[in-house]
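Shown here is one chain on its own, the form predicted on its own, set out as structure tokens.
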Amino acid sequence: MTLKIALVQTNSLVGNIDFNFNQITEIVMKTRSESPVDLIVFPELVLTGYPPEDLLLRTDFISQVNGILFELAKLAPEIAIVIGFPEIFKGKLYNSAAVLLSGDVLTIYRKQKLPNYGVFDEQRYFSAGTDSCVFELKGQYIGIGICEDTWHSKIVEATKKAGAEILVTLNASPFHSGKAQKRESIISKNASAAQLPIVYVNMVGGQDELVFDGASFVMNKNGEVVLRAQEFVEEVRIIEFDGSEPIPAYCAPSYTPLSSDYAALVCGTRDYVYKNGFKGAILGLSGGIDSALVLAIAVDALGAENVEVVSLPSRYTQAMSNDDAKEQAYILGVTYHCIPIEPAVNAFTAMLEDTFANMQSDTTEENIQARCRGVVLMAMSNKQGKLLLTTGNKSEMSVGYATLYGDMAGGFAPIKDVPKLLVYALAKYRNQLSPVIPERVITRPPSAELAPNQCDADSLPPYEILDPILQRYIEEDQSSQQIIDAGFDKQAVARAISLVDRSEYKRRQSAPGIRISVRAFGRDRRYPITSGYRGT
């Protein structure tokens, strides 16, 4: 007897139960009429979106979720539906999955392994389940797991011992570079060890700084992928089982780092803008590599008709910067404005002339320029209802090479977790798809252009040296001595670490940005602002 299972990669809206309910209803009814199946599987916490964070502490929110579950059970009584939701049971809150069949709740599984590391805070909200869950459908015994559970071989083996012939797992597994390959590797080992086929259904879409890549898959009992869904695309994929053996279906191509990273940035930007109700996006286009990449991402995410750019030249802006910015705006077909900031800079300088009398010029005057730009951009953002995208990269945010209330002004930072060297790599990758970034923008030395003949290299080690140091210190928690022992210059290491430690107060005030690394600034890395610690 064959069994057809639909894997639903869906993009939920955190906190909007009605939206999620309607989306689930539409998918169930469409699947029911177009591709009749026996079982439909949705992602983890699909009714609330993931992560719902402290919404889970609201009793009215939890009551609404639990009340709507029984409405879903009546949608298609002849089809089994697996839904992820937060469940109140005996006074405790669980991260659960309900099996709906024949108009009722057939059984419920409660997640056993609650991740509490990196971006996860599940132990703050949920109690841990203790039991396996297996149900029968068309003569097959199907076990259920939720995300972290399936990463633990003992839970997979326990589900097999409970009688499961197929394991279905609901997931909200956020993306970072290389995550899809890591998932498949771990699940493959657990599937082959237990000799149990696994149906892995993952969420898709952006949620604040997290982005979910989908990339759902099915593995046979030998740990071989026999179906793979696309990444960063909402879709329903169907796998057919002959007994407990999945019949191979189409596998989307394996993922490559640059294409996946770029797709994550596009997906995260699109969802942040539209889920928060903005009409589009606006950004300052300097003629430099960072803003050029952000513009390409914004257009790919939102469409050229929904993106505006502003060139804000000062007396120190080189002519080629203005030319390159205008050229890219023309290539991408976005609305372009040029608003020189010299009148505003002169006004502020005059206002402060008496206060700054007999004081030497320093970064204060440079920062005034950046803050004048921030005022103009925020004014345009407010007036037009478009989100201001900031253009700072991870290297700059790490060492504080950014101006508070200046180039840091804005609502979202698409490349906040993209180191400078990766900025260049992604720009070249995007140009391979179609040339949208002028070549000179990629090849010229980077500069903030806030002083005569200024270059980033005047203030920072070369990015070829800086980026690897930052990765070791920020993402891998290596000490300065460990980094030096790896072959890096002692002074460069000391300088970089000192800048990182001193800049926490800036990062805490920065806009949220998309996480694509194993450790991003924000919910992933939480350091005190007031601290006597200095990297050693």
The other form holds:
Number of protein chains: 2
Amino acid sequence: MTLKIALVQTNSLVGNIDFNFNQITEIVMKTRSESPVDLIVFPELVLTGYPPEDLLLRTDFISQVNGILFELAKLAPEIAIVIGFPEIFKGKLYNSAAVLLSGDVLTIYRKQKLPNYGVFDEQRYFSAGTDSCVFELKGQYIGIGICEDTWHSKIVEATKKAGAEILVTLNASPFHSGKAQKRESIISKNASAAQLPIVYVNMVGGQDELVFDGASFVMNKNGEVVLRAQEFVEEVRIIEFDGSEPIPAYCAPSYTPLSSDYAALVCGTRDYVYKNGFKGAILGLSGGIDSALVLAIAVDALGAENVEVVSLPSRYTQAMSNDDAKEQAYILGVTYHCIPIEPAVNAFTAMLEDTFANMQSDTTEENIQARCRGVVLMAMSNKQGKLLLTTGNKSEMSVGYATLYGDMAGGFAPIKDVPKLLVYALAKYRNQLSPVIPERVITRPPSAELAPNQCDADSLPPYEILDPILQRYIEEDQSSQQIIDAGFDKQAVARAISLVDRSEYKRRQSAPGIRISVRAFGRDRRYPITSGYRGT
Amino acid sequence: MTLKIALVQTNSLVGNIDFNFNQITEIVMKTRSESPVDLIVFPELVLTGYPPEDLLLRTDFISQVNGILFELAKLAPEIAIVIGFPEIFKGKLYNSAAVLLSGDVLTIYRKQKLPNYGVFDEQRYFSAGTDSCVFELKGQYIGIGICEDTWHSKIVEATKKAGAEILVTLNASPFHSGKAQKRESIISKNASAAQLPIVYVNMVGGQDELVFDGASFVMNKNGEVVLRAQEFVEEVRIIEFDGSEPIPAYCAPSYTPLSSDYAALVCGTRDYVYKNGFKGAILGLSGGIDSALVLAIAVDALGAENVEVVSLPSRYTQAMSNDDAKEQAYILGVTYHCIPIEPAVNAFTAMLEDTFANMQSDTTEENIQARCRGVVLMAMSNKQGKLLLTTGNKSEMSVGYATLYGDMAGGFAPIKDVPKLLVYALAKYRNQLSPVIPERVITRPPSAELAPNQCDADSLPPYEILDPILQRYIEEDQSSQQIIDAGFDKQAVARAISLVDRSEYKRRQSAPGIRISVRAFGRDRRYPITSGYRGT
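Please could you give me the other form, the form predicted together with a further copy of the same chain, since above is the form predicted on its own?
What follows is the entire complex, opening with the chain shown before.
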């Protein structure tokens, strides 16, 4: 007896139950007509998108789900459909999966392990289920798990004990660098320990700071991958079981860290722009590496015809910066503007002349330049309905090397979680596919160009030293002493950590960006602004 | 046999364990020498401040607490001290209270009910305790509870059953309007149900979006208040027990909603400015009611000598706005500047002339004006190290009637959680104490003055209608149908809700402000930016 299961890695729109319902309907009908299966598995909370956050506290939102399950059950009564949804049961809210069959709800599973760490807040909303759920389909017994459940060997084993011969798991498992490998490795252990094949279905697409990579898979009872879907692509993959033995099928190649990271940035940017209804994107192109990479990402995400760049030179901008910016715009075929900011800078300088009389020049004057650029870019964004992308990287966000309302102005920050060294690596990776960033942009030393002959290395440790210090402090919670003991210079460590500690107020007003590391700024790292903690 | 207990409502600095340790030491030594007691009770997590957020994930931070308890125990060995701290026990983290006596830790209580809703994320960090804790002192049996615990009658009763004759509870219970009354009412029920007197000690002071009101109290076993500390004041109050019967002592008067709200705003502003090391504050004074109220709050919080205002007229600013701004600055005795923004506006207009050729005027031009003000104010803030206060109210924040990087520029937003009608009420309340806001500022119709003869009422429903709609939608999670059924105009409801839904991206980049309602924007209301949910 064989059993055919469709893994649907779909891209939901958070909050829009009608949209998600229609999308699910379309996929079910298409699968039914093109390649009939016995069971279709959708991701966790596919009806609401993930994470719906405080929309889950709204009765009007939750009650929209009621009834929809029965409509879905009637779509293709001969096919079993497993679907994730928020369920009100005896006055409590659960993160549940319904099995729809023969026009009805056959059974419901309630997620047992509710993650409440990192980017997850599930205990804010959900009560935990307590029981395994196994149902019969064509003589096979199928158990259900939801995301975090399947990371716990005890729950996988309990499902097996409850009679499951195959485990299907619904996921909204967000990407970070190396996540797909980590996922496969943990699930593989649990599959082989319980001697239970696992069908793992993950969501795909960007949602604010999160991006879901898909990369769904099927493992046999020895934990070997026998099917692997592509990453960052909406697709339906079908696995056939002979009894409880899956028949090997399509396997997307394993991903390389750089290709996955880059794909994550493109996917996250595309979905943020389009899901929020923008007509395209605009960005300031300085001739530096950060905006060059963001432009490459934007063009890959949106197409050159939907991207516009503005060069905003000041008296401190070197000619080669302008040349390189213009060259990249030309290579990529995007609309290019050049608007020198001197008139506005001069106006502000004159307006503040009396107030600032007898006061020394300091970063105030640098910030005025950055903010004049912000005003121009925002005006162009407002006028055309194009989203302003801000181009700061994670190293800058960490140490506060950015101007609030200046270069930080913008609605989305594609490389906010990309440290400077990774910015270079991704630029080189992208240029290997096709040349999109002028070589000199990659090789020249980085500078903010806000003062004469300014260079990042004047006020910051070199990125080869800074980036690993930041990673240890921010992502690994190491103390300054631990970092020094690992061989880093005491003063460089003190300087870096002190800058991180006192820049929280800037990060709190920064645009959201795509998480690709194990700890991004934003919902993932929640620090007080008012804080007497000093890491040094 | 009598027992004297000191209730210490103290203002901790989040993250600075040394500072908090020193403050505790000082209070213990002072209390010991001035009015000896048997027991001193400090608030929840007094050693770290509340909420320490992700600092709790740092081993270096938690390990600082080790050892400090024993130092504190040695301060005054003859006095029992109950103190809140984060405790590592068998590899798990607890929100605990230690009883220090005779130079040692006598016993430890672990919080059982960990709030994970609203502004609280305690399940992100802590494991839950499971046991009551009762200790003997001078023949009396004293039980311990921590904050949320005491809101649960079962836990109060369990502590009584474990032998407690008096319950002391350590709290970090943040303020919202009416919270003190709510607290007393619930604790009173639990006290009288269990026939157990309760000593309730709450934190005081501002911490980012939260402000703690103190308002500690003691109830007898019938749930009657026999001692009440002041709100928003650091103080030590002493209660004497004759057996388990408290002897009535000082009772601060019950608070009025307006006086509490105003005091919360002053306290929150003062603590944000000083705890973050600013020399004072600066703000743009428009002649409108919002900035007038923020100025009054700032002067009450920081003193006139530490507050500076800037009038930033454009061609659309009416003469009476300038006059009123100047008059209020004069009344309050703050430094006043007037910097017309026309030169900068003209510069940007000219710079964008070609790009915007043949495009219609729209809000882009209004935003440019607001952003020119933002640039000037931020320059003055940067140059002097004074915090820029932004002056938007909750009604504006709700509907997005504010310009990102323009009037939204600033480090702190004192009235961000104050709806427009409450802005007026608070202005009138403050003027009753002493005249600080010119009468015309309160009586004239509100306008953003970004276009000729502009008036809020042109683009928004009147605040008498808008504010209650917003309250129902944002604070009470009502659906549009529920609001319409309550008698509100369908179109006004649709317009208000649609504006709220699509302004999340602005709020996400807004400055933190003080929570005074049951649901403030920020950590209290967590909505996705990318969202297909439409409340209408």
